[in-house]
Structures are given as structure tokens and as C-alpha cells.
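Listed next as C-alpha cells is one chain, alone, in the form predicted alone.
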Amino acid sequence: MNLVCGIEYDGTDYHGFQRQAESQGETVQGAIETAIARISGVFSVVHGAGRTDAGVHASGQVIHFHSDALLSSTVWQRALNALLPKSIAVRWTCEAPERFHARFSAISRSYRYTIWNEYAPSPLHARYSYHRPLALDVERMQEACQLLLGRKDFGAFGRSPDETNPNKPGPHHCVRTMLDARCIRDETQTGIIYCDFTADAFLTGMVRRMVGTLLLVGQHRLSLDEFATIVQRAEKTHPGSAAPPHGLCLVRVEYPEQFGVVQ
């Protein structure tokens, strides 16, 4: 069985999604693989749609793994949720064709970065949003987002995930297709600003540095022309720094209908 699962997790206490050496700390992938092994008695490699960084959350991560255990997808979901820590949950499960791969079959991924834009901090939002007390021109940030759309080199905001993989020597390109990008205030709670991005794929650290640079635009510390130049030059040296990880969440992964992955 090639089992596909929709995963939600609070990434606060994890050293990212991808399994690493134990000395680096616990990971989401490692926790799920441990639970699968306890259920089936056999180790199964978990493949994720996105390699979220340490402290980053997910409401729409997608994973897949292979197992010979004679269990239905419903039983798998119930068993995994019984063993996983409370910070990780399996929201849905389904069986997919053998050729399906959570990462390589995806046609787009969507991330949301949440900003708490009030003078006073909010303990109830602190775990999942970045407190930015300074006034922000969200309409100007939205204008800047339009400069991110299309297929281009996003090297100014991140690096290829394969750069640290010794099995994949360079050159590593940073070209991606941004399908949607927007900054909006929550209509029901004006203190919350959402920065939403959908692309065919993302570079490591890309969303957080885009947000950090958009914040400079929102504070009128960076003009729209200067932002456009940063995007066009694709050089990593510029004023925008990465926003903290806790405001970021992987919210959705899309797949071709032919795989029958029901979310």
C-alpha cells in the first residue's frame, strides 16, 4: 500500500520536518516514522511534500509511505493518532497509486505567514504569529507582492534545497514559478496580517525572507522600485532579513486529479 496522509503539526518544538541526526533534535518525520514502525513492526521511510524548517508549522503537509501491513487507511489514521505526540495529527488518509510521491508529484504548495500588527503583544497569537508593533502599509506590501508573480530567479530570498546534498552537486538553480502572492488584513480582526504565497516549489528560507523584505516595504523603508530591483537582481545581499519561523505555516499542497488524493 502507498498510503498518503494529510498532516497538521505545531513545529515549535521540532527541528524541522526532515529527519536528521538525533543530536540535532527531534523532527516531525522522525516522530511519524517511529509511530509507523510501532504499528507495523517494520521501518518505513516517510516522504513529505515540503521540508519545513525548525519552528515552522503545517496545517496542510502531505506525506506518503509504503507498508505491507494489512490495514485500511482509516485504521492507519486512528492508530497513528493514538501514538503520535499531541503536536502532530493525521487529518486524513487515502491510498494512492504506486507512482505517487508526496514531493515530486505536487504541482503547487501554499504557505501563509501571519503577522500580529498591534502595539500590545497577544499571548494567544504569540505561538503562531510574528508580533510587529510598528504601523504597516499593507496596500503597499500588496503592490510589492505583484512583483513576485511569474517564473523567475528567487535567489534573492533563498537557496536550493539541494545545495547541502552531497549526492546532488551543482549547479543549483533558484528558478521557481510564483502562482499567487498577496498581503491582506483579516477582515474580522484587523490586527492580523496574512502574507500568502503559492508556487510550484519554494527555496529553503524563501518565504521568510520575502516576508522580511515586504515588511521593509510596509514600513516605507524600502521603495517599490528598490523591491523590484532586489527581485530582478536575485542577489542574496540586500536589506531584507528573514522573518522568524513561528509565523509560517504550510497550508496546502495540490496534486493532479489523476492520483485521486482527496484532501
Given for the second form:
Number of protein chains: 2
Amino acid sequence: MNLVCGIEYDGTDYHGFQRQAESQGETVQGAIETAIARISGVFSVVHGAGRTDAGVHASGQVIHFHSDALLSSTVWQRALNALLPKSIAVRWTCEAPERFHARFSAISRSYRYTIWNEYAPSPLHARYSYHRPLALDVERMQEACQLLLGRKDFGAFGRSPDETNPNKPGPHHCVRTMLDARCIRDETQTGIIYCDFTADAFLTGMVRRMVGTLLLVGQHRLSLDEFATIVQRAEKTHPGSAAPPHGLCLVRVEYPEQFGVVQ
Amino acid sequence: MNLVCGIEYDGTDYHGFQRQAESQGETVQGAIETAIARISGVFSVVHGAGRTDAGVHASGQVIHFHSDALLSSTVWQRALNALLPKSIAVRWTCEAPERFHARFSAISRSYRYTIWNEYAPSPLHARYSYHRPLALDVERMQEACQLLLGRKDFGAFGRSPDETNPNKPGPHHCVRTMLDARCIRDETQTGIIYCDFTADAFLTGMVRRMVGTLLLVGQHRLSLDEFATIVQRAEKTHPGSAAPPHGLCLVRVEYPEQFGVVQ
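Next, report the structure of the form predicted together with a further copy of the same chain; the form predicted alone has already been given.
Complete assembly follows, chain above in first position.
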């Protein structure tokens, strides 16, 4: 049985999604694998759609794992939620064909970066947003987002996750397709700005570096022309630093209809 | 100088707003008084509009304190935010006439109780909402809210804060005026239900007991007639238990215009 789960987590206390080769602290993947082994008595590898960094959250991560345990997907959900730490939950479950793979079958991932743009800090928003007290020209950030759309080399904002994988020798390319990119103010909550991105796949650190550079555009410290040049040159040295991880959340992963994965 | 501050806090790790007679853990009032004393060198008593219970949050608490320090309200805000723990912040400050009192000058308080009404738990909502996986008839809860409106004895849902005050011998009455009460689903976030209440003042534990009883109405375990009888009898023994504190937030305190307190 190939079980697919929608996973939500508060990444604050985790060293990212992916289990580490050596023990470098708890990971989301490790916590889910531990719970599965406690339920079925057998270790099953968990595959995630997005390998989120340390401190990054998810409301719509998707995982799959294979198990021979004779449990329905509903029982799996209830059992996992009973055993998982409070910071990780299974939001939905379904069975998928054997060939379904949470990472390789995915056609797009969507990330949301949340900015708290008021002078005073907000303790109730602090856990899931990045506090930027300076004035931000969100319309200009939105214009810059248009320059990110389409299929191009995003080397300016990250590196290929395969670069650090000894089993995947180069060349590693940084070409990805940005399907949607926008910066908007939340109309119902003063002070909240969202930067939303959907792409076929993302480079390591890509959203946080895009946001860091867009913030310079929003502060008028970088013109739209300069932003366009940074994107076009696709070089790793550029003025934008990466925005911190706690503002970032993996919100959605899309799959072809044929797999019947209903989120 | 009588300084008024709008205070936001994450109440998770505090033993309520009010400083305890004996040391029973950290309080919001105590943390603010400590920060003020570090800035001015003198202890000033902090008076809060609402004495929130342990674990209850606030986005719109209002406090005042008197100080002879020659600092502008803007400098006070910056200094306090630099010294306060990350879980407490000063959202705004202003000067008020000497006679202004955060508690006694207030004409109304507004509380919001947030319910997470999905089958699966949500780690990203868990800190600020109460997870109720059962189906809830929110329209019926909204109908019950109409029975709470107006000036009446709310003894069914709490006791007077003065009952435990040895300096305030009885009789203690439980008559309050409910100006607004409603239960609504958040139109932008599936699964979120808000119970919003505005009254001239609230009894200790009142909002949490009202919500606990309204949840029974929403589950059709209590009819509207039975709810009306509970309200009318104003007795302390009734079927609704108090909803837990972490779903509750003090969102707003109103003052007469004459004080010039701009929030």
C-alpha cells in the first residue's frame, strides 16, 4: 500500500524536513518515520514533496510511504496524529498507485512568505512572520515579481539541491519554471504582507533569497532595472541577503489528476 | 506624566496578566513593571484594563502608569520593546490626562475566542485556537448569542473579580451589559470559528464559560430554550465547562473620546 499524507508542521524546533545523515537534531521526516515504525512495527522511508530548511513551516507538505500493515488510511491518520508531537499533524490521507512519488510526481510547489510590516513588533505574529518595520512599496515588489515569471536560470537565488548529493555528480542546472509570483497586502489584517510563489520546483534557499532581494526593491534600495539584471545574470553574488526561515511556509503541492490525490 | 500603552502578548507562558501577591510564576504586569523600573530607575505600578487569566492572549490590552522620567511616549515605546521579552510588545503609546485610568475609565472590552473546527489538528493554529473536531451548528450558536445581549446577571458564567479581594467586602453583583455577541465562521480560512463578545465588563472566567456552553448548543446537546434558562437562572451550576484559555484573546478596550486615547 502506498499511503499519501498531507502534513502540517510548525518548523520552529526542527532541523528541517529531511532526516540528516548524522544526528544533527530532530527532523520532521525522522519524527514521522518514528511514528510509522511504532504503528506498523517496521521501518518505512518517508518521501516528502519539499525538503524545507530548518525553521521553515508547512501547511501543505505532501509525503508518501509504503507499508504492508493492514490499516485503512483513516486509521493511519488517527494513529499518526495520536503519536506525532503536537508540532506535526496529518491533515488528510489517501491511497495512491504504487508508482506515485510525493517528490518526483509533483508538478508544482507553492510557498508563502509572510512579512509583519508595522513599526512595533507583534508577539502574536512573531512565530510565523518576519518583522520589517520600514515602509515597503508593495506595488513595486509586485512589479518585480513579474520579472521572475517563466522558465529561466534562478542561479541568483540558490543552488541545486543535488550539488551536495555525492550520488548526483554534476553538471547541476538551476533552471526552474516560475508559474506564479506576487506580493500583496492582506486586506483583512493591517501590517501583513504575503509573498507567494508557485514553481515546478525550487532551488535550496531560493524563496528566502528572492524575498530578501524583493525587500530591497520595496525599500527603493534596488531599482526594477537592477533587479532584472540580478535575475538575468544568475550569479550567486548579489546584494539581497536571505530572509529568515520562520516567515516561510510550504502551502501546497500539486500532482497530475491521474494519481487521484485529493487534498 | 500618565502614559497609556497598547499591549500585545502571547499569554502561553504567563500566569495571567495580574501580578500575584506571592510569587506564583511570571505575569505580564510583572514583566512590564520590571522593564519600566529598568528604564526610569523607579518602580511604577502598571494598571491594566483587563485582568486576563493564565494562558489568555491579548492583541489590544491597554495599560497606564505614572512616571516622572523625562521621556517622550515614543522613546518609552522603543525602550520598553527593547527590554520586554519577545512575548510582550508595546503596539502604541500616548499621554493621557492624570485622571485617566486604564481599568476604571474603560467603557467596554472586546474578547475573541477562536475555535479550530476541523477533524485533524492544526499545528499552525494550535497556539491560538481550541481544537473541536465535532461538527458545530454555528448558525444556532449565533442564535444563542442573541440571548446574551443586554444588561443582566451573568452569574451563570462567572463570578465577580471582587469576590476574592479582601479589600472589597460583598455584596458582589454579577450584572454586566453585553453590547455585542456573535459566532461566525472565518470566510477566508476554512475551519476557523470566532466567538466575539463586547461588554462593559466581564466576570472572571465569563467568556470561556459562555463559549463552553455555546459549544453544547452548537453540538445540539443543549436547546436554545435550555440555553435561555441557564442564562436566566444565573446559577453557577450548569452543564457547560469552561473552554481552555489558549483560544481566548483580549482584542480591544474602548474609552470615552474625552481622554484622547488613539489606538
